[in-house]
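Heads up, the chain below is alone and in the form predicted alone; it's given as structure tokens.
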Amino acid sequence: MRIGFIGLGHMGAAIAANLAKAKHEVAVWNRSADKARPLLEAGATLARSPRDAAAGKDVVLTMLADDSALEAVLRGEDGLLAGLPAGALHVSMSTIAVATADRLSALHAEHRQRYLSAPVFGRPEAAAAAKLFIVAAGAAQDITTATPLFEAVGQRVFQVGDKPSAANLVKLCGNFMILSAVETMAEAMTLAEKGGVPKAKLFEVIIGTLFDAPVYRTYGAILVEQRFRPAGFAAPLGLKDMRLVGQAAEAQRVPMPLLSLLRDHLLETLAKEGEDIDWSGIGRTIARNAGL
């Protein structure tokens, strides 16, 4: 399949590499072109602009940091919208606002293009191993078109509706739950450690009893070992996602008291630790606040 891929951060580069490995014809574009070099060695070609990445393609995938970055590559005479052929498909894998996804869906329809939301669950190591979980929403025809690409980068696809923004809402709910689990484990580990029980011992117990789930295993180990740098998912991105959760909650009139705590812990962590810490670094803030 002829593919354009835009956005070569930790996640995007790994996804694009797996698409190239699956023998798709991949043209890549990134604001910093040097990030494309390993992909070019793997058989991808370098696009001159988002428009060039989309021109003549069956599907263009985007994996960008936030809503503004996505909208920036869409618009303008060198943008994705200008290059994507009528009837071709844009698959957005970014974690963006529900309202943004609704706006982009309408925008593509105006250009007689197709649009699918397909954000993912999984850290960079899962992306590299082609073990992502993909949450897809949009027209059934569009999901069918994208399925061979999803199979090259993920282990399972969840179809959550025919309105693209439904996938973004599910992704935001999931990220809220991940950070809530990190908060819970960090508080429990801090209590245990201050009471004389090592964090590692508590982790052994919780994983060996009722909490043997990927989110506890992955983030519990990070908290025990304090592997907050290099960031697999940087705290500023986590803060952005919690802001988007808040926007969705406000739109639906859903009180989410825990969300405010998570946001404040992220802000405190960023203020004390800087921008390069993993979002699980809230565990360090929680421990410090307890005098550890």
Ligand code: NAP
Given for the second form:
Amino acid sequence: MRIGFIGLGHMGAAIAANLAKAKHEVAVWNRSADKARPLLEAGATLARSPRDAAAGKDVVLTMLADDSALEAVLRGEDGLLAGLPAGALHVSMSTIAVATADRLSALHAEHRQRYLSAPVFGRPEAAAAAKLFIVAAGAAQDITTATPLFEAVGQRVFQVGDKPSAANLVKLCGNFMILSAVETMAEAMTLAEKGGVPKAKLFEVIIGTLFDAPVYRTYGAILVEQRFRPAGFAAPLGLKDMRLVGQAAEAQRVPMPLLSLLRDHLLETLAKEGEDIDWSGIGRTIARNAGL
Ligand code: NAP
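If the structure you just shared is the form predicted alone, then what does the corresponding form predicted together with the ligand look like?
Now the full complex is given, and it begins with the chain already shown.
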């Protein structure tokens, strides 16, 4: 398939590489052009602008930091909207606001283009191993078009509705639950450690008994090893996600008291540790608050 790929950060670079490996014709664009070099060596071509990345393609995929980054590549003379042919498909994989996905959907319809939300679960290592979980929502025909691409980058696709923003809502719910799991594990590990039991021992017991799930395995190991740098998922992006969860919760009038606590722990971590820490670095803040 002829595709454009925009956004070669931690996640995008790995996803685009797998698309090139699966023999799709991939044209890549990134704001910082140097990040495209490994992709060009893997057979991709360099697009001069988001418009160029989308022009003449069947599908353009975006994997950008946040709503404003997506907005920046979308608009203007050199933007994706100006390049994407009528009838072609934009697959947005970034974690963005529900309201933004609704706006994008309408905007593409005005341009007679198609739009699918397909955010993902899985850190950069999972992206590199083509083991992402993809949460897709949109028209059935659009999901069918994107399926060969999803197969090249992920292990499973969940279809959650025909309104694209449903996928973004599911993704935000999931990220809220991931950080909640990190919070509870970090609090429990801190208690164990202060009480004289190494956190590695607690980890062995929890995943060997009732908590044998990927989220506890992945983040429990990070907490035990204090592997907070380099960040796989940076705390500023985690804060962005908790803000988006809050916006969705406000819109639906859903009180989420735990969300406020998670947001504050992320803020405290960013204030004390700087912007380059992983979002699971809240574990360090939780331990320090207990005097460890
Ligand atoms: P990242 O490494 O920080 O990459 C962000 C990308 O966005 C880079 O390509 C960056 O370009 C681009 N960008 C930022 N601001 C821009 C702007 N104003 N205009 C144009 N491009 C801009 O982030 P990531 O970890 O790959 O995450 C990407 C998305 O996936 C986010 O929405 C994140 O929430 C989501 N996600 C991440 C993970 C994870 O574990 N990392 C897992 C699931 C989902 P430059 O290279 O020029 O900075």
